[in-house]
Amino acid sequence: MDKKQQIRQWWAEADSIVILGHVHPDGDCVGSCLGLWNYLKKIRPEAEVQVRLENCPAEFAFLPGADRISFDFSEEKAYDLCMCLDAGDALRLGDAVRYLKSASRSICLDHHVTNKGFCDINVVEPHASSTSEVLAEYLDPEQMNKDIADCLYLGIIHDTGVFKYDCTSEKTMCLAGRLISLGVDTRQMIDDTFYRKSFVQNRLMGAALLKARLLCGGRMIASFLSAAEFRQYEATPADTEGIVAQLKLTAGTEVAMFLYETAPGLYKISLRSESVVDVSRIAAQYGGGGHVRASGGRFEGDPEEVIAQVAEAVSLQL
């Protein structure tokens, strides 16, 4: 039996079903359990199917399913399934990790090159555009409707940049084309989830683009934001969007870097490369990882340290 149908058949035998994304998930991640939730609650109407996330950004609370995520992880219950989407390692599952831990089995789909596997059955496709387009695969296309479309077309244009990023491949042109074809309101769903930002996003991305400087004689761009940075606009962690993607269009760099602190001395750090530097090997000495061209981690400490020591690393690869 190979993996396809070994997961089909686990997905048909179990009675209760939840589903595990990443901290701060973005749009990949809550397109794609929330893709599943909708395909398993279609061939599975009986079953108990739960997504469980931290949180589900403003922007996709449109998609079908997301009035019912759960951001509860206190309850104490043991599943017969637990499917671990777009998480590179069972840390990245935050709090939420105790359902992998009780469940009776576990199934990972990813795409991050940095996953080694951390349940029963691992897929991580390292080449693919995105955890949507690696679950497109498992789903039967005869038992798929709007409602699914939509979930996975918002993921997989949230990794690609709408389909301009490196890892956007004839594979997923295509698959695009099948969701579309399902009904999927391209346009409406990219200015809405994509482009579009809150007026805190906007000042927020003020005061980081302000703050950025140029190192590595101009081939790295790094900025920095505080937590009274956020207090003053009264910004969150989601509000960070966009930031470090538009950092990485400065004409002449190769990487950008985006750090800002989520607790007194803790930092989250966004990683982006243009085409040379392998951002993913320099996330992994932070505790983080990702893709060879997007990878973020954390770390405690001294931000312009960090800063001075990732510029090094770069140029290093440089």
Ligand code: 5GP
Second form
Amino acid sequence: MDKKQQIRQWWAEADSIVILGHVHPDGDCVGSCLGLWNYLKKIRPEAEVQVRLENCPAEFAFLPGADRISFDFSEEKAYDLCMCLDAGDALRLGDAVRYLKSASRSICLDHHVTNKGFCDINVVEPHASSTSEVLAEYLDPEQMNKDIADCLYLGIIHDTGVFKYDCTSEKTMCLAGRLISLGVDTRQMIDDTFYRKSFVQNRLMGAALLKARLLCGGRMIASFLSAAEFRQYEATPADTEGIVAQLKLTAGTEVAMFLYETAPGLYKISLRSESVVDVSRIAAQYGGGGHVRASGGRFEGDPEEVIAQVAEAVSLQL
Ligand code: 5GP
Ligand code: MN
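For comparison with the form predicted on its own, please write out the form predicted in complex with guanosine-5'-monophosphate (5GP).
Everything in the complex follows now, all chains and molecules, and the chain you saw is the first one.
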């Protein structure tokens, strides 16, 4: 039996299924989880299917099923099957990892090059644009509908920067076309979920741009925001989406780095590169990972020291 048959069989056999994504859920995480939820609700109406995530950013709350997501990881429960989506390793599941540990069976669907496989069945396709694209391969085309299409389309536009990044392939575009034919309102979804920013988000972006500096002779741009600055702008980590991508648009840069403080002395790092530097290797040095052109991690220590270390690592790769 091949992987597709095996996965479909496990979906058919499980009476209770939990769907997990990564901490700080993004568009692909929420989109793939809800795409699978809508699909499983359709093919297994009698089964218990539950998405559990840390939170759901407000701009994704319109997706069908978003109001049924559980944000509670305290309930003790053992599911027949645990689906892990868009998470490169078990740590990325955060406290939801307990549902992976207690489940009888587990399946991982992902596209992170740093994913070594942490479930019973692992489907990791580093060349896929998104986990939503990986997932689409496993769904029966006959069972697709607009609800599922909305979720998957959202995942794809967020992980491809609206079909811009190199990960966008012919396969991605063919899938997107198929989803559009199911009725996705593409213009509105792209504007409302990708480009539109709240006042707070725009001010935070402005602060990050003002504080940016060039390193590596102009090939790298870096910016850092402290917890005090987040308080000043009444912003939260959920308001940082798009900042590192905007930094990366600076002419002449190969690498963009955005750092911010998540708790006293704890920092989140985001890295993007243009065409040469493998930022997943750099992120791995900070317990993180991701993709060759987009990676992240977290560390405890001195942000200035880390900026200098990353600049050094970038120089070596250039
Ligand atoms: P971002 O910078 O937007 O948080 O993340 C960029 C990419 O790197 C995403 O695909 C994300 O899943 C991955 N990533 C971000 N932070 C981490 C981390 O701490 N560990 C791992 N393994 N991947 C991460
Ligand atoms: Mn993804």
